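Consider the single chain below, provided in structure tokens and representing the form predicted on its own.
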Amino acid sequence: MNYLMQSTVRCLRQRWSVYALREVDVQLASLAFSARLMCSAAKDLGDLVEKDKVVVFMKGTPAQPMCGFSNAVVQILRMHGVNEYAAYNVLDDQDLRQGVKDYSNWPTIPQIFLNGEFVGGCDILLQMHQNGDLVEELQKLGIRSALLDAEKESK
């Protein structure tokens, strides 16, 4: 009887270890797949942010922003005469919404990219607008800020 119990225990241990190894293999395969998806998503986001000089990930659209911060970004760009830019509505795609947060390592929306480089969110764009840095950054992109023309007209 003792031999029978030992054999059964040995068999169960072997099967359990095989099961555990299979479970580990499944988990590793799942992690590898997730990593490939994340790399693919990061590459796709990289392509999106580099496609245009000015890229905004926002809630809503420039014609109909769905949050105050996204609206502020649209208004700041409009004041500078930047009317042509790529805008992506993150409310349409939750994967895009989370993906851009992961890509930029920034937790909030909207997010602004200039020439493929992450600038920040609404607060940073507002600060750049207020201290004149946005005019300079736009000039580097070959975009003349409309505020320069308005300044000349007021003199």
The other form holds:
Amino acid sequence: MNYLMQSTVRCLRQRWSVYALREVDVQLASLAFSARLMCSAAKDLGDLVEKDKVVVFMKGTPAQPMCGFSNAVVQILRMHGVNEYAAYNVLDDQDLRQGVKDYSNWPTIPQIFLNGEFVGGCDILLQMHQNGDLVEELQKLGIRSALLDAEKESK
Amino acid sequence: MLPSVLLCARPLSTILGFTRPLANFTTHMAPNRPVEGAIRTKLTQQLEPEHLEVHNESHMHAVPPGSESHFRVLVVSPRFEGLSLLQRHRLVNETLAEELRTCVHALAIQAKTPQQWFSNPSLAKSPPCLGGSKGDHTVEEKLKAGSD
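Alternate state requested, the form predicted together with the partner chain (shown: the form predicted on its own):
Following is the full complex, with the preceding chain placed first.
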């Protein structure tokens, strides 16, 4: 009887450990799947921000911005003669909206990337415009700011 | 038996809490502006600013009156010495991470060193709203979180 009970307990323990292992497996697999999804999303965003020299994630489009801060970014770029750039409307894609915030670890939109590197939001772009840094950064990308020509003409 | 009796021997007012002195709260707390208060408190504690302005700009946007969803902050702190603009803004974002995660939808930041503020003591102005918050479910969720 004792032997029977012992072997039953042993058997149950083995089954339980197999069950527990299976549960852990499922959880690990689910974690791994989420991690793969996140890596894949990050890779996609990585590709997106590196595809073009100037990339903007905004609300609305350059032709029709839906947010004052996004519009400010569009206007600043326009002043520098930068009218051809990649603009992604996050209002059209909630996954993109959250994805870019996770990717850049930045909580708000708009977001500007130059040469694949996150530069900042509207406030930073405005300050870069005001202190001349934006002209310099565009120059590094081989983009001549229209403000340089405007300055030349005025002299 | 005795310790629990001693516990119960606390004055009723203390147990109920309504006579707790207001000195426990900093002067940054405004009862009807909890988010603004929290922003002020956290920025003061973390960045030790020489000058701090917190402006609720929600009224400039397509959100209900009394909302606390759109803010502009001006922080003047020696903590920003030697930091790039991005680093400074990240510091402010990290300080207000909880608010940004829950109820604050937009945060405009000016982060200056005392020298920079001395040379140019001006608050930037936010651009006019283009109505993007209206019908935006993310904003609606944050407004709800702010009112809870």
